[in-house]
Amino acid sequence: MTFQGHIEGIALGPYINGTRRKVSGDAHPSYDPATGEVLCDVPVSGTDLVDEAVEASRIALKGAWASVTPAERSRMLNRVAQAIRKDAQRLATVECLDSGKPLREAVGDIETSARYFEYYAGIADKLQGDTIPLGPDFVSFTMHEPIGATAHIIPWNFPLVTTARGLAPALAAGATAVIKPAEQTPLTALMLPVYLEQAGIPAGVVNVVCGPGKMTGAPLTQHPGIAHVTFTGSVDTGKTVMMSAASHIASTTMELGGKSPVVVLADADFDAAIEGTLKAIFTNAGQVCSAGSRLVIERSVADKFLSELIKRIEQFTFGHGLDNPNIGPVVSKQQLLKIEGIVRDSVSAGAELLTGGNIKRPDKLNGWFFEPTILLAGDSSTKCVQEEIFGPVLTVQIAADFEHALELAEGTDFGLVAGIYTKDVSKALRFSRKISAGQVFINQFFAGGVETPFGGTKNSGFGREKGLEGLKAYYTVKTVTARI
């Protein structure tokens, strides 16, 4: 089974200063996770090419891009959104092949990517300062100025969405960018320059370099010409990126994952809570930073709820993403073995395996599939409670009552999102106030959208993306005061 035909015509070289570069030497394979087959080999951009990309961004910042009015930036971003929508089916197919996710999810991701450009197009010409009342002898006002050349380190689970999430506000604010997609899923980021060119964005404003973190990401985040780094990834890698950025006093936005709770109280709408829990953990085979990977449920309804969950899970279909199964593959063999290892260690430490727990081999597919899994945790220190698994694994913790549920929900070092299902508005709002999380969902999960700020607390990172808050990373505020 091969799908190379779907990626024909994609230019695989780095995109620097408006041109596609031919690179000889090291290349990194991009796989179809469902089959394990190589889709293509993507040239690796080393330090020299990263230097060129950053320099192109810095020159464009003070050159052609600086002369583009905010109103024209707005029109350009709208044209990017239109170009993405026009080619949405092809983009979704490539995203599906490269990441493994079901096609229906990839289609939604492409629309969300277009929406980011559309949303930030609407604010590009409205970023205005304030006047400050200092009395009759002074005039004081603020101006917003682009922060400079920015680096965007993109994760593999939502390739184009995460690229658009950071790039669109950066461009709206007048900044420039160097994008480094994950080496596992680089293809839609490599397609993006076509749409930027169609929109009229000048050469050098956006550059794309590809390769593993050590060969490409490290030189980029360490580069003294980068003013801001937007990073999505693991806690350990995030710490390294922060230290690199600190060496040249660059600011950072850190989105470092989570171990997010879905709290189900006894009075919850049963059907809504079932649907929300399934969506929270099994979207994209659980490879979602904000996945609801811990179910915290009141004891009085736990048996009935878990019985229904297991019944629904055992009906799931597996397959290639293009066939729209319930569960697609995880992104790589390395990720598959990590998931298996944490499940095995957790069971050895006392967690009870309720369903799943094994590597799956669907018919005629040799890719990287893992069974939807539910683990009942006894001890809150178990790996399945404390560690981000990033796979289709749900950890269950039983709570005696609301206060106990809140204690369990708060019991990790992460704080990205949290959800609660209850008909008691008071409990829902108390939960929202007391839980450490950047977003709280009430009687739903993955609520909100492009417009709602997103980011974490504790080990989940800092800074906010999406919404108007997402713009603040990409401009500086200058205050001008004059005596009159």
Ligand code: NAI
Given for the second form:
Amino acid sequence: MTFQGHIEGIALGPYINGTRRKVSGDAHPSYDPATGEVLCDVPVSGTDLVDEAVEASRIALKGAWASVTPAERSRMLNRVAQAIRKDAQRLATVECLDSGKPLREAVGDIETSARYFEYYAGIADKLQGDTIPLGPDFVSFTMHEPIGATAHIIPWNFPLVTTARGLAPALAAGATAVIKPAEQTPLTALMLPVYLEQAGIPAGVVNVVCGPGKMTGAPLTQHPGIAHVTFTGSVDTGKTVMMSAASHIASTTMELGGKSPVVVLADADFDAAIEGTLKAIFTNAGQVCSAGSRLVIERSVADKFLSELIKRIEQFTFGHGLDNPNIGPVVSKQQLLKIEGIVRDSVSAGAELLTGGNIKRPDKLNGWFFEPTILLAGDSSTKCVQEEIFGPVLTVQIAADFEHALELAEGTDFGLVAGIYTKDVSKALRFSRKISAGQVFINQFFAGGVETPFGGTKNSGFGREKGLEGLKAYYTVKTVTARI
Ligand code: NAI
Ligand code: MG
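Moving from the form predicted alone, what structure would you give for the form predicted together with this ligand?
Now the complete complex, all chains and molecules, led by this one.
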């Protein structure tokens, strides 16, 4: 099975200052993770092209983009949303092929991407400052100014959504951007310029350069012309990117993943908690920064809950994302081997395998599939409790009572999201107050949307994206004070 036809016509060259550049030299393959076949070879932008892209975004910042009024920026962002929606089916198909995710999830991703542009369109002409009372002899006020040219380093698990999550508020605030998609999933970011052009966004405002982190991401984040770096990915790469940004005093937003708990108390709505737990860990085959990858369950309901979970998982279908299976492939062979390795190490260290645990080979597909897996954690120091696996692997921790559940939930170096299922409002709110997390989900995992601020604490990073909070990275505040 090959699906190359779906990607015909996508311009693969870097998009710099409103034009597609021809690049001879290095190219990086992008695979269809379900078949393991190369979909296309995408030209790599090295330091020279990255420099040109940053230069273009700096010129547009002071030039073409600065002369567009906020009201017109707002209209343009709305038109981007419309253009994405118009081409949603094709975008979803390409996203599905490039990343491996089930088509229905890709369809959801594309709609969310459009929604980011629509949401931030609504604020582009309302970003206003304050007047500050200093008494009769002064007038003091603040102005919001675009932060500058911004770099966006995108991961492979939510390619277009993560791009839109950073780009839409950056543009709303009047900043410009250079996008560096993940080398595993560059295609929808390469399609984006078509919609930006249809919406009338001037040349140079958004540039797209592709390639591996070291070849393309590093020169971009090290570039002194970049004022802010928005990064989503691993903790280690995040540290490197922060050091690059520090070398030229650029601010950063760091979204670094997690090991988020789903706490199920004995009084929880059983069915809602089952559905929530399945969704928390098996969406996108577990490759979600905010995945609920640890089930912390109260002992009195644990047996019944785990039996039901295993029963449900054993009915899961596998297959190519285009066939909408319950579980699609993981993004790469490297990711597959990482998952297998952590599962194996955890079992050797005393975790008990309740179901799954192996690489899977569905009919006629040579791609990278892993069985949905449940591990009963032994010790809290086991890798499956502490490390982000980024695969369809749920770690279970049994809690004696609510206080113990809270202690287990809190017991990692991460703090991205935390979920709780209970009918006891006071326990839910007590949990919300005590837990280290950027967001808490009560009685529905992944509750919220583009409107709700999102980000981490501890090793999960810092800064907030989404909602009105997400704008703050993209403007600076200038205070003007006059003695009158
Ligand atoms: P990564 O953090 O290395 O890659 C993320 C992005 O950073 C990619 O666009 C990559 O090209 C870029 N990058 C890599 N090195 C760079 C550098 N030196 N300078 C600038 N940009 C650079 O993550 P990777 O290797 O793809 O995945 C490893 C693990 O990271 C996963 O197993 C998962 O645990 C975690 N991860 C977390 C994500 C999240 O949503 N928080 C997303 C992707 C991965
Ligand atoms: Mg791919």
